[in-house]
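The data below hold one chain only, encoded as structure tokens and taken in the form predicted on its own.
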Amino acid sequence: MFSESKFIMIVGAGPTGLTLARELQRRGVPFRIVERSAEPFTGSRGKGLQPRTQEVLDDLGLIDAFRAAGGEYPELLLHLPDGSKMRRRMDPLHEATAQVPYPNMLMLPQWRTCALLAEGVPVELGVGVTGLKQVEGGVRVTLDSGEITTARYVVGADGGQSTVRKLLGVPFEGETHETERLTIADVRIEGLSRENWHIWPDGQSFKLGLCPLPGTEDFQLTAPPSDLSIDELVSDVGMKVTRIGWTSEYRANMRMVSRYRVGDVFLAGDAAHVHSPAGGQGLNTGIQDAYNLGWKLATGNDRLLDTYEEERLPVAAEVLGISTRLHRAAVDREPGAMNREDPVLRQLSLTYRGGPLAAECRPAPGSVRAGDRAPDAPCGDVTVFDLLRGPHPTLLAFAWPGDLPHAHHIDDPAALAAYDITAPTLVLVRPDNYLGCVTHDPADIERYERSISPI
């Protein structure tokens, strides 16, 4: 389907756009990725990668590089007004299991996430989009350089102020709370331990937070609005700033679109939904938008491309609700507002059950069903994740009595238990590692494979 003259234009080289570029690149699909900024992003911003996002990075072959660059979220150290100190964790550390190899959030600054994703990706910096026109067989794109080109598809991954979304005329529905702001900065602090995330409380809220960023000498500073400068905020708690890097002021902005697709143009990441940073959901949801969309774009299958909105829009709405509730708890100074123990935040329970690509064909399904994330599990000398890694769909034959071409036969009792399978069962895992079709009949697999095949 895709020739060099039929390429996909990705607008925006943040985590979402770069993940999509990686997805297309490994499938040999021609693309261009343009970024209006003349330089790569330099700030820490979204610094947490949830367990499900780490599984995406595993599939992309990047997890080792990310884990080498990042680190676990440190324990909080609260510096109390009376001079005493208290330690606590927002979420207890979880032990890795055969089903969940990456159970905890991984911390690394957003600029590092972008840099790792961008390795080997030909990003065109300093190139913005000024016009879009849907034409037969694609989208005519006007760039701010004056170049006019025609892409087969365009994906707007250009952030909360998305030019693509505005050119499409898609409303960004929700609320902005102008009075709820947060100062964020990357700073270096003289003599402050990097073993903890330091918090100076102010009643039920806080007046200053300093979180060490792995792989750097920096701390991410967070503070409520103040008449004090960053130097003064830090000196007020007895510390000294030696360097101030990227700074930003966050406004409480909770918005999303009601359409992810307009003709041959798609929206993803912050261009489609913006969240409070509470709970560490925004960047992760954007990466998983790209993970859902990439393999579908590569097929050119129009009906399959419609399922991107059908699957991801409800996810964004749910995640927006979760992060907004956590934000409101912090604003209202509710007890326990900093707790992050809810397992939903890890995004492992996200499911497309009942959706357009969830073919649960068993009369008596178990607890793991079509639409769910594929758990990892032992499989002889390898694991299920080893079998899934790559751009392909994967057929798993659990306790299957005969030979089945192109299937991976799995009889390990631990794997059957992980998938809650007690009878011979076929599981077709989608390229984004969600269960597509689960059945006892090979004919169901054949029909499903045809439905997700390239045109």
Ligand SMILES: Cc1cc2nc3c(=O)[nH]c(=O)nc-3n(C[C@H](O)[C@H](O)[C@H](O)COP(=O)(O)OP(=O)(O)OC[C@H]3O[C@@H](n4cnc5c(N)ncnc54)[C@H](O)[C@@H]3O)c2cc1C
Second form
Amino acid sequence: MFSESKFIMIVGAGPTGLTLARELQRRGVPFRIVERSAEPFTGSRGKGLQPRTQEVLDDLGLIDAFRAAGGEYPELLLHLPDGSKMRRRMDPLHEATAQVPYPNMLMLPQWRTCALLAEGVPVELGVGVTGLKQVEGGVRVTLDSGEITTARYVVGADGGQSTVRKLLGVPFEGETHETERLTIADVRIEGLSRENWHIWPDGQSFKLGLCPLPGTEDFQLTAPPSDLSIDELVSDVGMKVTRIGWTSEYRANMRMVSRYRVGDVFLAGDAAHVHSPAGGQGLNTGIQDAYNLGWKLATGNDRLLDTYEEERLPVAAEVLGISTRLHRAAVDREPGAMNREDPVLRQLSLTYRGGPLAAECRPAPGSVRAGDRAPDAPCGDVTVFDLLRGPHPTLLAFAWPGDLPHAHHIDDPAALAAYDITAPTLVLVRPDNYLGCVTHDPADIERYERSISPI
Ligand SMILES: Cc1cc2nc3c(=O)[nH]c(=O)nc-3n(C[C@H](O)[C@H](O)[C@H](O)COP(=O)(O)OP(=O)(O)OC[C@H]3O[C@@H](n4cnc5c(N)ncnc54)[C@H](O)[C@@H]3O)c2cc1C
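Okay, that is the form predicted on its own; can I get the form predicted in complex with this ligand now?
Every chain and every other molecule in the complex is listed next, the one we just looked at coming first.
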């Protein structure tokens, strides 16, 4: 469907751009991914992968590599001013279930997430986009090397300062709070236990946090703004820094676009929405954007491509609201501001119900409906996730009496319970593993399959 001159141009090789590259690569869609920076990213930045992101990595065949490289969130160890210590969890550890195989956050530094996603992806480092022009049947892209090339589609996954967004003239609406800052750095500390995330509280706030980063010797340091240097901040709590790596000053910035698509150009990840790091949503939401957009881009189906904005814009608005609420709780020093028990943060309950691709055709649907995430469940020797893994849509036939070509027949009572199904039912699972069409009538499935097909 795409000739060599009709490739997709991905701008930016952060987690969003790299996930999209993986999605296109596994579908055999020609693409280029250009990254302005000459070197891969080195900071720990977004270090938490939410359960839903781990399911995306499972679908991409990458979960084992990520789990081997990462670790679970350690317990907080609060070093109190009177010298005593207190332990607590931001979010209690959850047991894996048949429906939710990855129930907890997985921690690994963002640079390693990017490195794992980039394996085998031909990233063009040191190549920045400087100009865009929509032309008949595509987008003319100017690179800082002087090269001008024409792509079928362009995706701006180029971060909060997005050049693509600015070239499109799409406003980035929201707020920046100049005074609400956080120092973040990757440091090595002499003799500090790596069993816990160490916090030195200061009233309802904190003066220093040191979180051990799995698979490294580093800690991620976080501290509210102060006149002290990083060495001084650490020696102030009786510790010694032996190495300082990546450092950054976070400024509270909560903004999003009102359009995700302008002609043949799309925005994704931080280019479309930036939030407070509170609640660990930014990187995860970017990966989900790419996961939603990838299979749609591969079809070249224009109506389907419109659904990217229709589905993802409301999600960004909700995530922005949640992370801003958590951020305000921290700034206002509310008791329990570090609590992360809200299940919405795990992004498993995110649903596209009622949206343009949710065809719920049953007169009396159960609690799991078109638009919802496909839960995992046992079925014979395998699981539903085993059937879903890969770039294809999947037809599941629950308690279906007759034979149905291309369908996976599922009769396991545990699977019927997981999908809340009590009568013979067909479920067409989208390539990004949300329930697309749920029905008792095969004709609905045929219609739905046509609507999401390549043109
Ligand atoms: C301090 C801090 C802590 C955070 N903690 C968390 C957390 O715990 N959990 C979480 O989910 N998120 C967290 N985030 C957010 C997370 O880091 C971002 O949401 C994530 O990096 C977004 O990924 P992205 O790929 O969209 O953009 P980026 O990672 O910003 O990548 C964009 C890439 O595009 C490149 N680029 C820019 N312009 C051009 C151009 N013109 N041409 C070519 N390339 C270009 C850039 O060099 C960059 O590599 C945190 C962020 C910060 C700042």
